[in-house]
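Next comes just one chain, in structure tokens: the form predicted on its own.
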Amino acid sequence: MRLLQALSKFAASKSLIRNVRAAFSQTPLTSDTYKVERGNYGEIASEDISIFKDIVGCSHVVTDPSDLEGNNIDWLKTVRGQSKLMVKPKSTKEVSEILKHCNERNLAVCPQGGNTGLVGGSVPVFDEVILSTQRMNKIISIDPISGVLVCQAGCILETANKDLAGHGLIAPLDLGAKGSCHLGGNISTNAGGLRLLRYGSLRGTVLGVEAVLSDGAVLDCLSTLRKDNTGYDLKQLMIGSEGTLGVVTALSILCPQKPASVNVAFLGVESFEKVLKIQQCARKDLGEILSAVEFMDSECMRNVTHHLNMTNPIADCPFYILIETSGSNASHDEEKLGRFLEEVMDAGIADDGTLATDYTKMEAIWGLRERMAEAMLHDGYNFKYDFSLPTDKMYDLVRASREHLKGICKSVVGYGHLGDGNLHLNITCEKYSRDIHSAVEPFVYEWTSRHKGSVSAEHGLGFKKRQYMAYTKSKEEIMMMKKIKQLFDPKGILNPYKMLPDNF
């Protein structure tokens, strides 16, 4: 049996390598697609490689081009860099020594965690040194009394959750990429996830951050206190800065108690207006146990069932809404959600629905939502966006985009976190085309700006969105961000070509 399992893992690994190499060869260089010019940075020499080997050990410096393919291309397979070197430190001290050397030599650096980002923020554009946190995966401490986790930046979210479960705790965020994303990357992009409605954003749950600045100096803000009013809150500058101000090496985060009871309702409705009505009813009737409200349209369901062979547990409907509750009393919570489901069905707000109280069924329903991004990759080239909008305007953008792109694109779908107004807009076509790209952008950003939305709800700006920051932020805000960047990273070596726009 063990031999069969080993052979199966080996075959899966070989298949993954083949897929990455096929995508790598088919994806054009970011610099060519977007017409970017390389900054005035130093070029890596053999002496640099020798110094990095002295810092982290020979086996943790990667220079083989075939071994770097997966680190030079993003998860969506839409942007590709040209790095010739990846360094994998184990400690904050090693990160400090690496950045000190890079700063002295004016070598550009691309910090990289799990490389699950969707806006090109975690892959090089040119030949930046990839600084990977994958070896920095130590759980430093878990305090079951205060509920505080302290860990290195390379801890995988799902792995951390397993350790937390032993203390009756859970991480305050949950993502579809939880099996591979790093907590340091989550912090650096201010990831939102599926349960922001219940636990809030990382800006509120992260208590402390340790980061290394561009010159190698260590910024130690790794507090575990819930209240600290002494001076400026410098850790907030690192949260959401996407590695442009410093490389996050460790963090402390407040973790809630693991709920004793979790239940899921999955409903089908005929219009987005009824989706909004159900959310309103859920807030009123489920109140303190409501932990997630997600929605998807029929095109999303078609993609996930067709491309991933998943099963829709209810009748086909124009829209679907997933509602999760979590609490401390199983019978109370199940009864409350069951009564809510009956009421919205009897009132004709929902056309069909099902209630899941066992783990297997809940996982299957959540899988429909969590694997949506994966399903869309099978539908063609992806233009993928995450916008914050007034909740009643969320699906209007999908409708407007379908009308604007009629006959040009293969599909335009909408899904997302209804509970916090976060729309995931996905546009697919057979292959990348500059003409299609020009039709999509800046149209979607202009529409979002006109309706008082944000061009980035949770994915960050990365490379793909940086030139559109002004659709959400004022000129004064952007200029202040550039001054902060100059203060923290005078030579601009940290994650260049990312987040901040050129045209200011």
Given for the second form:
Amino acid sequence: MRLLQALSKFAASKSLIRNVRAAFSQTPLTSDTYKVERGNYGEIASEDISIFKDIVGCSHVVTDPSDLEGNNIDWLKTVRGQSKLMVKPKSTKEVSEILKHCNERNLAVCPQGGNTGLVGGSVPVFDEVILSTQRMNKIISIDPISGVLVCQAGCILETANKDLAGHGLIAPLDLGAKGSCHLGGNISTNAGGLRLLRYGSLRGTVLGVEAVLSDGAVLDCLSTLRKDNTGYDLKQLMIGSEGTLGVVTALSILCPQKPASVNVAFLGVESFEKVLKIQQCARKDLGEILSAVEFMDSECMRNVTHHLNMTNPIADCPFYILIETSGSNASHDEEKLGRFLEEVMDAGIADDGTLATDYTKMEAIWGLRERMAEAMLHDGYNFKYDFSLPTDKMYDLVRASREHLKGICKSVVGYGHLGDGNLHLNITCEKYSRDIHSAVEPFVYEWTSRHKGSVSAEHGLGFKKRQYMAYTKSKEEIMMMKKIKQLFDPKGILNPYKMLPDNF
Amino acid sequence: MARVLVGVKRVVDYAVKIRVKPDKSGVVTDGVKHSMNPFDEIAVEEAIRLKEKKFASEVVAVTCGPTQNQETLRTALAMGADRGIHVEIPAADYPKVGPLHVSKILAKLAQKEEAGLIIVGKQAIDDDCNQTAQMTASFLDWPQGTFASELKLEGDKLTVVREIDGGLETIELKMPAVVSADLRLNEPRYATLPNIMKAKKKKVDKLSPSDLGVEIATNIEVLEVSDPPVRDAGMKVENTEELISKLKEAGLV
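Beyond the form predicted on its own, can we have the form predicted together with the partner chain?
Okay, now the whole complex, with that chain kicking things off.
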């Protein structure tokens, strides 16, 4: 069964590779699609290339355009840059030397980890030098007593998790991109993910960050202390600043115990009001063992079963809610879960549901949620939104969008981290068009702003959303951010055209 | 219509990373997640489908083992089995139990319950024995269809498509018969909550092996359990020159 699953995953990924190749020729250049002008940066010359080769070694400087295809385009295939140069350092020292040189020559730099970001923040817009962390994948230390992992920025989340498992630990975050995303990138974007509900945000779990600044100076905040109130907490500036204030080269992160008992329940619900009731019950009955609460609508289920050949484990329902518990005692958790499920079934709040009895089934159920982004990619061009909204109003936006875009778009789906008040709204159409774009935006942003939500809960602003910061942040806040950027990167070479709006 | 007996075994979950005990006497099972043997799940699913198609009158799930095996029975009942039989074996004696005992037990139960068809998984993922179906058939002197990837029942004629090394073999058996389920026989259903609730009320009979006249004694002693040898890591080289120098270093060229 696992073999069949693996084979079908492989088949799906092979077609995805074909799609990337096809899409690359289809995705127009960012500079053609969006109104953006190249900054007053230097042009890369052959002397620069030889200097980079001296720093990292000949074989770690990539200049062949066909080799750079995948690094110039984002995972969603919506933005495409024109970089002709990628450098792959393996140490903080090499990163420092690279940035020192780029600063002297006024060369723009685009730091790149796993390139799994969803807002076009990890790919160049013009000819920025791509600084890849793929070779910086060393685990420096894992302390089983304190639970602290210290590693280089290029460690892939899933790989780190495997090493942590050997010590009875897990990473405090989990997301669908875990097979490719780098921890450095996770930190630079303050990634949220599926377990934020239980383990909190990276702003709490990251204990230390080492970053290289725009002039090559190394800012060593790599502490492993749980508590340290000795001045401004500079690492918080590196977290979530999307590579615009420094390049993260190493990190230390507090990892929780690997739970002895994990359970996954998947419920089918008639209405969003009942979804909210189930969440309330879950909080009350499952309390401290609750580790994830996710929801999706029937349109989501249709897409994921149709495009990825997956099976709905229960009957077709308008809404679905996934509840995961993680604890240290199997029988204790199962008892609590059993009582909770009986309660929601007897009260008629849930219409159908299943409780995964083995790990393979748990993975299959999680797959329905984790592979949603992948499924939507197969449906057409994606307008992807990630909003923080008051939980009770969350689905109203989906309904409003469906109404507003009737006849214009293919699918409008809503899913996300119900427990965190975070909606993922996806709108697909056959092909991108400016008309569809202007129908969708600023409608969704204005709606969110009216309800005092955030226009980017966890995805960040990157390239595609930087102009919308003002929907959620005040003029004074944006002004202060620009002052900080000027302080850290006076020449503006770190990830230009990203995160900060052009005019304010 | 036949009464179908399905054997289900409680094993360490398929996705768990198995660790050998430091004293090499076996693998670590304490505190490790257990579930129904995946092939047995397929067997249960097939039996339930036969009942849904009105080829079987009743599906009885059977498990042999200590108290925890009740969970496995409950899963079978939640999938749709009508009732369960738990042949209780104390935890201390359980390591002695193997396919020989289980097949004797299943054979006796088949006679006691007047079953017309026995379906088990082709093998358990912990011991990989692949012996229970065959021995059960032998004790009962019933025909057997092992490694079934397709099953068709018409009256008392059972057509089984078997997965064999060379491809597929189709055989015809006259009921009563024993079948062992292979991977591609079906995709087991999820146990839905309404059925999980119903399962709590379904009947589970408890027996001991001696009730069936079966003795738990073994002539087999496990001497040692050890990890497979660690595979040496490969290495990447930068260019052909380096490849040649590494090969020379290893004395291979």
